[in-house]
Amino acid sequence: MNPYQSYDAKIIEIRELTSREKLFTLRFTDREVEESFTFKPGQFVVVDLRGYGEFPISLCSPPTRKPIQLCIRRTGRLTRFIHKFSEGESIGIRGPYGNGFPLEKMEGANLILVAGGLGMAPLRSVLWYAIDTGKFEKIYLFYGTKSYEDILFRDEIIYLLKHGEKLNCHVKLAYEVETPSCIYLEKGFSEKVCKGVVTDLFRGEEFDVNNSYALICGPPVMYKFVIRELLDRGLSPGRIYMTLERRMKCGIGKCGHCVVGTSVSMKYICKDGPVFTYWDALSTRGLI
């Protein structure tokens, strides 16, 4: 596909996930584009609201399933605008862009997915790809959320809390704000749900650090503590992957908006990432 061209995509379903996030399910109008469009978990597309502007957004559905889905938080002018769209309307999509997670080299190993808040969106693509393909030893999902009402893909998370072990997927959830719904959920899954932060979910878990990879996405403050937890457990920096998306704009390395580092080590988040290892973070100033 032409990386510079956006293609018409019809919104076939809009689902409200929380008070701020909506899930858009899209199908390309051109049948050939729809059939040929593929991507890697961790890659992103640019949404083209013709005449109004563009914004990058990660794909939250796995490449093993069609049609594609985008989880969009209402944060600014363009995202407020698209939240007013209705099913049946069309938008432009160009991409996919970025490197994505190198899941082919992780096959046969444990995947430790650590998500905070909206970081659940890109990791959902990895989660369902890993479950669908069955190519990994075991899948762990540690998800930190503010409250019950903020849980993204709540139905799926609760389903995996109940049935995840049958799918080789071990899910745990941490919440910060105590509400009756959270207390009820914790009573139902006392060993998997707790009040606290996402690193609290590591308690009682043992990993073969030589056969595990950690994939992290969440607010910047979360990375420091999650990475420290993983390093303390002996995971190599080269086995810790992070997806960083907050600085991207054009998606193809032309605008320079997402450049970080110095002349010794300079990177474009959009085309060198958005997935980086902790080694990359150590050698590139300002990466996280």
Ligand SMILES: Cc1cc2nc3c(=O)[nH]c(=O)nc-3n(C[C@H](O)[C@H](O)[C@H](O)COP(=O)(O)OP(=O)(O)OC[C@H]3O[C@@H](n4cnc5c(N)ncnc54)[C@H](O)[C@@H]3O)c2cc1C
Second form
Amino acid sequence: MNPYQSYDAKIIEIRELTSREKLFTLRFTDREVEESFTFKPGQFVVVDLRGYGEFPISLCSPPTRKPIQLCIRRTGRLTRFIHKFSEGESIGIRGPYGNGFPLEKMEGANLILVAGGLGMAPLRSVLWYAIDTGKFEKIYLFYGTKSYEDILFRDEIIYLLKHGEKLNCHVKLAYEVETPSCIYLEKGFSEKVCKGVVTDLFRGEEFDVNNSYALICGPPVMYKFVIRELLDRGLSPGRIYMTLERRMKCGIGKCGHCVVGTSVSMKYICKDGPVFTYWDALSTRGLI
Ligand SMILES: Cc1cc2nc3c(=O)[nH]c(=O)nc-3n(C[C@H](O)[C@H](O)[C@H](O)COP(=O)(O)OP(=O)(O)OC[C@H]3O[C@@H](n4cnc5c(N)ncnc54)[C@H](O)[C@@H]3O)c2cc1C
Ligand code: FES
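Since the one above is the form predicted on its own, can you give the form predicted together with the ligand too?
Next comes the full complex, and the chain you just saw is listed first.
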């Protein structure tokens, strides 16, 4: 595939996940493009709404499954526009872009996925890739959400709360706002669901820090607290991976919109990231 060209993709299904997020399932119109499209969890595509504009979105389905899926939150002009699309209509997709998570080097280790809010979208790609391939020791998912109504992929999360251990996957959920549905969920899974923030979910958990990697995605405020928790437990900065967001235009390192750092250490979020280690953050000013 030509990385600069956007390809026609048909929306084959739209699912409302919450009042703000919709899940778009897409299939490339050109069969050859559909068959050859591959990516790594953590990579993103640029959605091209022909004549209206473009925006980057993480791939939220795993590369082990087709067709591809994007979870899109309605925030402004373009995302509001795509939320009005119907099944059967077409959009343009270019990419995949970015580095993605280096999962091949994590094989055989524990994966500690820490998601906050919409951060669940890219980490869902890792989660199902890890479950589908069975190449990892144990998968932990710690997911912090505002309330029951904001849980992304709620059916999958509840399924994994019930049956995750059979798939080597240990899921825990923290919610901030108490609603009857949250309380009901907490009663059903008293050791896995609690009122609080995502770092509360680490309590009582033991990891072999020499055989674990943490993969974090969430709102900027979350990183500081999660990283401190992981460092306190002895995880080294090189084993902590974060996926970061910046305003982007080209997505391929040409326009300079997403550049951070100084001449000593400069990074393009679109090209060198969006996945970085905590080591990168320590050496690049303004990365997080
Ligand atoms: C690598 C990457 C992956 C992304 N993955 C997803 C995803 O999986 N799902 C998803 O819903 N969104 C994702 N986003 C964010 C998405 O690109 C923006 O929400 C979108 O561009 C907003 O466009 P808009 O025209 O609707 O909003 P605008 O009218 O441009 O902006 C509306 C509001 O959103 C804020 N905003 C816009 N873009 C960003 C951004 N990149 N980061 C933070 N705030 C922003 C603006 O400051 C403003 O407050 C990702 C962004 C990047 C860079
Ligand atoms: S978005 Fe253009 S250089 Fe990164």
